[in-house]
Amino acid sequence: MLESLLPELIVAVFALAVIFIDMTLREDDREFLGYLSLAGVLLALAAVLMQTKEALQSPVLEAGVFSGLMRIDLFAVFFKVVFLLVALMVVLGSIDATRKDRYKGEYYSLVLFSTLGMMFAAMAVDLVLMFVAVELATISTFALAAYRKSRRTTEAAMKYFVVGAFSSGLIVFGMSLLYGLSGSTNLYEIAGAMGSGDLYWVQVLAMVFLIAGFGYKVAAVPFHMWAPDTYQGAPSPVSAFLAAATKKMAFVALLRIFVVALSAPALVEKWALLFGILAAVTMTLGNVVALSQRNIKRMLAYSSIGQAGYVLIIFALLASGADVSLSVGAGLLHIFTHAIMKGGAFLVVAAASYYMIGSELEDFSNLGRRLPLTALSMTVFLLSLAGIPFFAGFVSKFMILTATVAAGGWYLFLGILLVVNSVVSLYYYARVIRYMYFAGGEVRREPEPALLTVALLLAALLVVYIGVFPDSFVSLSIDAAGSLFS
């Protein structure tokens, strides 16, 4: 049993080791903690990749770990890979980005503990464990958002904390209603008690509270207002972590709860319609508001809101009668590609801030000549986010579009909105590229931060590779979705 939890044990051990070793080091020697955290993430990722090989042969590795609290299947393993890849990018980039910061031990331990919470959330099939895992991940990021202790970061962290605490209250209230209806906190046992009976309205009420609570976590409209302020005010590596990992954890919990526990046909019809409305409003408002943003981090925040709307489409498709593995698989692939694209884009802002370059659009003028590799990586991420062919974002968006076409009916309207919003997003992504390469004037080339640049180039190469050779990633996403239903 403990072998199945080897990746989580590695992350937990290294998170604690960072705390204790930090007490023994002088301030000048604390850069070592970044390399120690990097080693822990790499070891955990290697262990998860070994699980992936096993899960490809047997999608459900263990159905009832610790008396049914957890389920280790390809779905869980898929998301653990996502979380660890994001942690790898953030830790690798943070070694340069936090070089002048004082509290490195606290920073890296919080990143690792947050990653640990996300990994447990991916496996949780019990409401109590899921809530604890989600809170471990989010409380850690509350502290990370205020890591720099400036007025702006403190304000960002407070907004994030207040909204996060409120959303947690909504979630736990919805969970308590599910427990009261079923007498169990296990998702599969709850599923057997849902969809019928005199207390049907209470089931709908629980559903609404859960959608609202997790809607805050994924920054879906109208629960999104915290995201732009928090992403702008938090340190850029933390913003990358929030956008690329924390939001994805909320999607994991949504999929586990709604696909498993609330899978009764009478309930699916209700929540699929709600998710469809949320998807349409979220993707449209996110992209339209992003058009007017002059701050790169706020633009990326609203872009992230729009991208969340694309993922929400898959929940609406679950009531269409179409191939559920294809629909959910499309969402999983977009979650994976968006994590890499968006995490990389925020790390570009971190690389710019390393040279005291601001995050306003004008500050990125001539970045292509000043930091050519950083600008090249940003170009790849932005084109992929826009859905340009031969980049990862095109593949995942095309899969979602294909699923909406297969579903037909009003679901096709969601697919059309996806295409229209992708065209709209191309304008503000291209505007950043224009400033980076065509602003004019002479600038001096800077030596690029080594590890940050490595993280950016690796992420950019992965984005291009998925776009050119998508077959194995598409198959993996569909198989992972299938394991959720098995």
Given for the second form:
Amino acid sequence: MLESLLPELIVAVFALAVIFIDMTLREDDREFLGYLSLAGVLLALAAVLMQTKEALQSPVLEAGVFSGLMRIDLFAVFFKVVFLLVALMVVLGSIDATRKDRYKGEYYSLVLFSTLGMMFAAMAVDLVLMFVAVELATISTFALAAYRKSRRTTEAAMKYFVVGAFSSGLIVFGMSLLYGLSGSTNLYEIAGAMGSGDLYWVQVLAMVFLIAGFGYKVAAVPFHMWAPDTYQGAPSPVSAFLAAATKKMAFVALLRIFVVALSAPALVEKWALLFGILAAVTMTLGNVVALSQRNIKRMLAYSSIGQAGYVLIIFALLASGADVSLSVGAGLLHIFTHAIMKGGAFLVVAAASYYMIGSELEDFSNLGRRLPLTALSMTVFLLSLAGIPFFAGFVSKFMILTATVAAGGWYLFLGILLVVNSVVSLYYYARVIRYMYFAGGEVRREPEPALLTVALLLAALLVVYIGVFPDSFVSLSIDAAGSLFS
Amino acid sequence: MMLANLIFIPLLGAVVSYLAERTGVVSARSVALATTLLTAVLSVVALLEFLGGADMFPEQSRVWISDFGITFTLGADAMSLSLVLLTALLYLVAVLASWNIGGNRGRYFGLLLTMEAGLMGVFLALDLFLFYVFWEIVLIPAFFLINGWGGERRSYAAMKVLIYTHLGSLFMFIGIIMMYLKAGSFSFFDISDALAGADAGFKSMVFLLLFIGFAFKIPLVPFHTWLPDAYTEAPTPVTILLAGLLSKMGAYGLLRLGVSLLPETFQNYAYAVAVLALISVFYAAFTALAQRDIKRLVAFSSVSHMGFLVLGIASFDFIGISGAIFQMVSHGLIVALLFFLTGMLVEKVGSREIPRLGGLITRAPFLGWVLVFASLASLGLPGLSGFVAELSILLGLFSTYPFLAYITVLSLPLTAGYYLWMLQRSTFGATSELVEGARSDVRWFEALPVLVLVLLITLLGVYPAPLMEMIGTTSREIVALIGGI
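Output the structure of the form predicted in complex with the partner chain; the preceding block shows the form predicted alone.
Shown next: the complete complex, the earlier chain at its head.
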């Protein structure tokens, strides 16, 4: 049984190793910790990819690890790949981005512990374990957000902490109601016990608490106010981690709880409507507010909110009777592609700040000539975020749109809203490109930070690869969605 | 021959020309010229194979995204081939027109050739997902080209064309997805079969969604507002491509998707479409009358002529549709020549303002005479290609909607009016101060494209039969769909 937890063991061991080795190192040598974490992430990624290979043969590798606390299925493995890829990008980028910072040991171990929490959250099918895993991941990021000391960072971290703690409270409350209603903490047992229609208002209350609690974590409107401040104030690699990984973890939990545990048709009808409203409001507000942002990190934060709205659409579709694997698969692929492109975009800001380039739109003027490779990857990420063909984001957005159109009827309205939002978003993404390449004026090319650039180029390459050869990624995400139920 | 070469060779050329300029081995422009020449040769080879009776509809098919039945399917019939040849030719013109372009040439020609790959893809794709993907990707190089090499208000113009046509395209995409969900595949043929039995309400909805996309691209009034800015601000070679080819994407889509896939539905809306097109014809002609900038005048004239083209499509008559396809080629050639000349005007005289160009013909006779020729071609002088196209369109329209046809005829003097008035003020008349200092030299890369275009416009005008006959195969199939001859 332990061997099926090999990836998690690797991450845990390396996280602890970072802490202990940190104590033995002189300050100048601590860059080594970055490489150590990198090795850990790479090893864990290799182990997870082996699991993926197995899971492609039989979608459910182990149904009940530790007497039913966890379930290692393709769904879990899929998300573990996402989290580890993001961790890889962030660690690789951080070696350059945190070169001048002092507390490297703490930094890398927190990143690893947070990743560990996410990996457990991906596998958890028990409310208690899920909560603990989510908390492990989030509490680590509280500290990460406050990693650099400045007024803005402290404010960002404080806001993030207060909202995070509050939303965890909401989640626990929702979970305890679920337990009270069903007498079990196992998601699959809850699924069997719910849906009788008894205690109607308690059921609704549980759903509302869970949606609100996780709504804060995915920064859905109206629970989003913390996200722009936090993403803007936190160090850029941490913002990348928050937007690309932590947020995705909340989606894992949402999917497991709602799609599995609350799958009784009478319940789906209720929460799907709530999600539909949430999706419509979230994508529209996120994109429209992003239009007026002059700060790139803030703009990316609002775009993140908008993109979360796209994923929320698929929850709404589940009441329509449309193909569940297609709908959920569309959401999964978008979570994947968004993690890579948004993580990449924040890392670009990190690369820019390496040369003391700020994150205002004007600061990015002529980035195309100053840091050509960085600007090139940013262009790839932005076009992908906008959903331009031959980039990853187009494929996943196409899947969401298709799922929406397939649901038909009133859901088409969500599809049209998605399309209009997509056009709005193209404007503010293209504006950054315009600044990077067509601002005019003279600049000098600077040597780009090697590892950070490697991280960016790898991410950009993956985005293009998925865009040009999407076949296996599309079927992977559809199969992963299917493994939730099989 | 593999039609895929027509897409991949420009793409390869794009990469090579970018790298060539960076490494300094060869100049980007010679790589670009070689690439476009090769593409043109291959297009001619494809044409010869087609005329030799090869079945290229579809030619090849490969699975791309299996879960959605998406394939990489290419194919060509007479209509696609006419546009492929037009693309190949106008790209030669555009490359020569960019011979001395400023800025980073590696990037410029890389973007230009990437766009060619996209355009070829649009005209060859027989999988609607593939069609959409190429359709969208054309916009991105255009955005960069306008932004990087355009006129004063370039960033505004580039953003406008990007956002407007993207909006239209996405509505079209919803329509395509709806057809896919009906057919279970994106293949043109599967969808064609599946739609035959679909209910009318569904088809109307799909048609309207598709039409929005085409109307933005063609463009028809009131979806045209992006056009004057984009055409005027783009650098000359890009304007040639925008007006000559990108607008044809919309018309091609209307024929390939609107007419071929949804014939009865389109026929139900044909009158409305024709009225919209007629409004475009007149609105754009009147607006052209008021322009001081010759490039803007040609831009509006282009909208007017594209309206003419749509009238031909909406006539649903054999001659009318043949005329419309003929007009695609003819308008492509004429508008390319006109925009090429506006580029030369800036180069030689230093202005595009009509009142400041008086007496051009005395100082720069080559430029002046070709401008006269191009204007006459555009206004539909008999003996030139525009006349053949517009006459066929009118004949088709007379047999279907005589009332609309009578009104359309009224636009002809209007068109003649704004062109002749422009000529009178610019080319003839008293020599202006600016023209006094005009350069009259003509270099090879200026003369060659002009001569080729002039020759082709005349040839198609005097002897249109071969092209008409070839087009006839496509339009006959289209008319057969609705139970015509």
